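As structure tokens, one chain now follows by itself in the form predicted alone.
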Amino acid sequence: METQGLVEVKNLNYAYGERKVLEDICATFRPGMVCGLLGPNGSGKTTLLKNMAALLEADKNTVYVNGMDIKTLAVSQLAKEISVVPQNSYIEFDFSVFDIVMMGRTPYIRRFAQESSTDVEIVQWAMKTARIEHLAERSIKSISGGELQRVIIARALAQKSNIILLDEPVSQLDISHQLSIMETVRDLAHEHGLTIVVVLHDLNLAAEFCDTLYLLKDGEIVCGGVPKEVLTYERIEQVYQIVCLVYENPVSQKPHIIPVHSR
């Protein structure tokens, strides 16, 4: 069977000390598609994101990418499998944009090696394709919030992962950039096979660009499934505590959520 890009979750738990975060956690994430975390503040989205890419440390059998407990995997073989997008993109020291997309290149190249012909095809393919060449030789000081996320997509992008993992990398954006960052990560699921998963606050963002979602409340799944069955007025209020509407937008036919007060 194919499992290229394949994550599977199964009956994840998770624990800060004696505080329970994740409990019973089983969740799917296919290639090609664009699946959405969401839950309030506190409901364990980055927990869980943080447990598939193995940043914390899962228990043995609960995470699998590609067919295989990320266990098993050294560090090395799991940043080919898994390509991280974290929630805090600073950077102190004052590199190119090239130099930060050619960091994604480290797990194939050798301790004291330079970067091959085929690397540098490869970063700018992925400046390309998250559509930052134009600033190659810019200091990553000099750019804008929206181009440094692009630049960091540009990085996973560069270390030719099946699997993204996103948090929320459009939190502290305006609402041009919102939309272009998440066009970008859409285009990456549907027209390059990816598989990505994406922690989100916005659930008209969520609604819009995600395919599946997966709703959190208090470390446990409410729900999973397409836009339409997640996101409802009843599970709205039951999540989050607010009373809200949801239409139907008229030109996507995805739900427009607007709240109306906090329960």
Second form
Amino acid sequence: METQGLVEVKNLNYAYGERKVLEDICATFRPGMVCGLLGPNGSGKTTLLKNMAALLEADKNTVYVNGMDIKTLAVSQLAKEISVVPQNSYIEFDFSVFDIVMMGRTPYIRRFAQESSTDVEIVQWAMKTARIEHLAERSIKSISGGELQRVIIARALAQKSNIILLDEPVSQLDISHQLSIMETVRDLAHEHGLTIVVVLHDLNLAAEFCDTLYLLKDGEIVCGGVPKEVLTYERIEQVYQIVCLVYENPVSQKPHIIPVHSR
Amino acid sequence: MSSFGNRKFIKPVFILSILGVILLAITSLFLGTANIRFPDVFRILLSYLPGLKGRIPLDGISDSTISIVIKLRLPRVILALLSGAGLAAVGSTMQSLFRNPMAEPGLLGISSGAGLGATIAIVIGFGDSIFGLGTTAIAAFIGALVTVLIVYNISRTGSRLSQTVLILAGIAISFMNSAVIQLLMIFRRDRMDYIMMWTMGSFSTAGWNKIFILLPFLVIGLTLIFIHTRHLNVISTGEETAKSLGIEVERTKKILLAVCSVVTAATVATSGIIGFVGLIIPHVLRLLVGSDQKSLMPFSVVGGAAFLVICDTLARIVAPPAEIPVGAITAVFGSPFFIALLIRSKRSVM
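Right, the form predicted alone is done; let's see the coordinates for the form predicted in complex with the partner chain.
After this comes the whole thing, all chains and molecules, with the earlier chain placed first.
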């Protein structure tokens, strides 16, 4: 069985101080698939993602990558397994796009070593895959939000990990960038065989681009499965407290949600 | 990104800037109240180079001239070079570490803590003897480290550091340290001039003994900083990002904060609190060579060294025989230059 890129979450609980945010989360994320995490604000999507990337201190034996507890992996080892595209990628200082993507090679470059030609090749591949080759020498401060998101995706690719976790990668972008970035992300799973976990707010984007979905409410997984099973109008009404209609997208045959009003 | 545009130019420009600093240092040796001819400065310096001792004829140069160059001006220039290099490197490190272009050695109360330590030692009665200087230096270290530890523990929750709290606590402690220094000055009016020297910064008492105190800390500190330039770059783009890129962020921060404290304390212990260098030099150079610490850090070191030599030379020659505190010069000459650069960079963005 292919285990490279398999992520398993087992009975994960997490609390910020006294406030419980995640309760008994069990989920599996497989290579070659785009898996969406959905749920209202504060339902624990980002917290789950950060636990999977060991950015928060989870308990032992809750998150496994390729069958190994992430608690047993060194930070630099984990960086070779999991890449993260964070929600806010604002960068204070002025670097070139190439420099930022090269930072993805950090876990591979030894302390006193220079970047090797292999590193440069991988960075070029990452920029090509994320379609930002033409931006290489541009300043990170001079590019648009959509371009920045692609740069961060390229940095994640340069890590050469099998798993990429993305936190709301398109929520601040226009519709054309939303589609093109989600297409790139889908290609990473379907063509490059990566495990993609993506937090999304837009239910229709999630229905279109994700192979499987987990719907969260109040720190618990309400249900998981393919979009057609998860995104039913009863469940959306229950989780989001809204009234909506669910049609079938005539092009993709995926569910298409039309919100009507809040309850 | 850099105004030089092409990365290829960075190395030649860096080599040129090192030559520039050397020239600057020699020029500074020649300037001053005692009138010494430029060629004489060269001959005196060459005669002290290992291997050339005794081979350079020094006839026509009086012993007092040699003594002024070697015992007074040379240690002063070297101390200014070293302090400038150290303070600028610390400023540059802190700006990346805290992702804050306003960060500098005075932040977190490091400078004022060192100043307070030194002041206490002076008030208790240690003077400028080798023993006294050593004690004052140690007191400055303790002051700096105690202050940083207090600030650090206030802003720590678990193993994480809150940046905002860190900076606010630093500012609060700085004010308290300064207030205590002022109080001590009032209680010991007889030592006021001496304490003033520490709080305003001056190289007027520079000597080889101070250089030997500063040098080891500087060499070790800068080495540790240069080892971490790649990490600093990544941390400057975000702490969580750095962690997900495989960097032990908290550990790196602790190491670099300790280095910053020790290097700052060493400069304060030898030359007092010299403001502005750590803030302005990295900032100006960021506009010129970009934010990549692999080039910014070496340029900061050279730029800081050059800047303090210029400022100290001015401190000596502007109003002889009076000495102007070098800290006043750094601010007076630094801020207009800094503002001009800010306006320029604003225009190029718009």
